[in-house]
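One chain comes next, on its own, written out as structure tokens in the form predicted alone.
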Amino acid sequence: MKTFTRVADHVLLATLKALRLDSRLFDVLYRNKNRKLFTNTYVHQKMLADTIRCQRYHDALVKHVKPDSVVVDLGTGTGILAIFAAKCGAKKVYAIDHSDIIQHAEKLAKREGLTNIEFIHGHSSRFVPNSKVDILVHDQIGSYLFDEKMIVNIVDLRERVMRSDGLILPGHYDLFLEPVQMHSDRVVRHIWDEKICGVDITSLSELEVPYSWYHRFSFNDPGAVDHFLCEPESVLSFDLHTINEESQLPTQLSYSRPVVKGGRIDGFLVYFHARFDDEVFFTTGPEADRAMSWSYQLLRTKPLQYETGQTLNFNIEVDRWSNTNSWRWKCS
């Protein structure tokens, strides 16, 4: 089994996605390409250079952290955030991570001369402590918000190891379905529209495949967006510490909305914002502030022209929103 999981979970995954099933087996091999993602240096290079993620975190930690909070630190990676809050002063810090990179984060923590740091290898489901928990700290947040199966994580750790007024930080979400017109350099035209040095490029629409990935694309860098069509507004809110599972979320959302500024709409850009507290929060949109770890996702449509004061109505339709390949959206 693990020779064959070695070599095609990356492919039973996406199928398994694909076919929208809920299952043990995609459990585990969701499990095993997420451990084998996260000991990969460049991922951890992207959230360690994220100036934004890693002040926010700080902040946060600073503001909550007591001298006597016990913190959990679910998916500690290289440890940064497990060491933010031991030099916080916390008389014990639980570090988890279920990926070979918490043996560096191990290394770095003696480094820096802190014993109260208690590093776990393992996954979390398996984790019982030796009394509850004041503090909740993660980064189990997906591009996409819910692709890091944070909800189940997190709840499963909520119910078992957290105090009744536990704190988890971040606790609350914001996500954003926003129509918008990319800038001319940075749109990505359907191949089927297109004429290439004078060849007629335009029956590769057989090769279409409705939802599939070529209809998204990730960008990172603030200028990629030329302007938001709409006036922007949260279409979903959920806070950590009082929801139970994914399946209380909506599984259709639908708005319609004024376009406050005429063009083209290129897609539907996803982002959100992460909330620790009402003064501390980081968002992923396409701002010059924005925590550059994540990238922001287009949801790709037909390129329609809208003008200024005409109604904009869309729809998303998911089966779970941490498989996203089960989303399905339209506008008109």
Ligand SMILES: C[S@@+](CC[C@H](N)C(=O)[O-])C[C@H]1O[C@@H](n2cnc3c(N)ncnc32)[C@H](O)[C@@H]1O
Second form
Amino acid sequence: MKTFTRVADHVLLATLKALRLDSRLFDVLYRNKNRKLFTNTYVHQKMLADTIRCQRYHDALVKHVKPDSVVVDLGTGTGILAIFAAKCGAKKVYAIDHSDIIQHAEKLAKREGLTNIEFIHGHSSRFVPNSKVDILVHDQIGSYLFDEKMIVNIVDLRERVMRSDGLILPGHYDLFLEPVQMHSDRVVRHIWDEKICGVDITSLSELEVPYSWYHRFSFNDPGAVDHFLCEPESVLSFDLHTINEESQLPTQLSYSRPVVKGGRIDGFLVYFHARFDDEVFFTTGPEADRAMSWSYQLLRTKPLQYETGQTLNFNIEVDRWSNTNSWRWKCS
Ligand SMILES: C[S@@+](CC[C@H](N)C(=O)[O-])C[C@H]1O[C@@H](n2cnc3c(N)ncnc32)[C@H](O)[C@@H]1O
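How about the form predicted in complex with the ligand, since we already have the form predicted alone?
The complete assembly is shown below, putting the previous chain first.
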């Protein structure tokens, strides 16, 4: 029965691909999932509780919004960024969200006595303003940086509704994939290397699916990282003002770096810097003032021991960065 279902799935997917309907189907499924996820108040509370995140957006809007600015807040959620922009004196703010959370955003703006925000309940791809937009503010940023369809959503608005010299906040990104040793009581061991209360479970290694979610670990506590093996350096940078398609990004990256602090590699830590301009930015990395609403994602590896001074080689290949299931990483 299982084999039959697998074959049926395979045939269905192949047919959809042949008809070029697969990406549209995935798109519809993604939108539904995203809409439902952001109806959940918990995720919004987590973002609002992130004081660094909120402060940096506020700093950037105070600096860049002018009395004649037309601002669009893509994915307004609870309305917080649209409200910041309105309070900075923007002429007009469009606040778009496809999730029902937007009803709370409208109430919040009303309570603040703001009349210059227009709320639009729907997907950004259908948004058409009356006048060109000067500033696009957004938090379309996933913990894997690309996993909330940031590039496609923003390029669509940039090309259709923004002035050619319009400003995207934040617009510039640097991605880091850093080799780390985890704290000894926070290492997630590979189950097939273990005996559990005396039971040898190595035969379960048959279940292993390479690069699956089992090989990743999501966490929030920076204290879980014992140390970095190399000097951090970003592997990829891009700017939303100039990029046109995700396919412009390289799909294969590699580096060779000296190990500056020896130890065991447990995986590669995914984090990023998001820049509003040359001065205002936030990091989701383990620095002291990190923006906390994003989780760390660890791309786990076999635990290998490195001495200080050795060279660590890393390689990652992706089909698309926004499809985190397609990430394949290796270290030697
Ligand atoms: C990470 S939350 C950010 C919420 C809010 N801007 C903040 O900073 O607290 C992203 C929001 O974007 C919305 N969203 C995602 N893609 C969208 C799209 N293409 N069109 C409209 N809303 C979208 C989600 O429903 C969610 O509320």
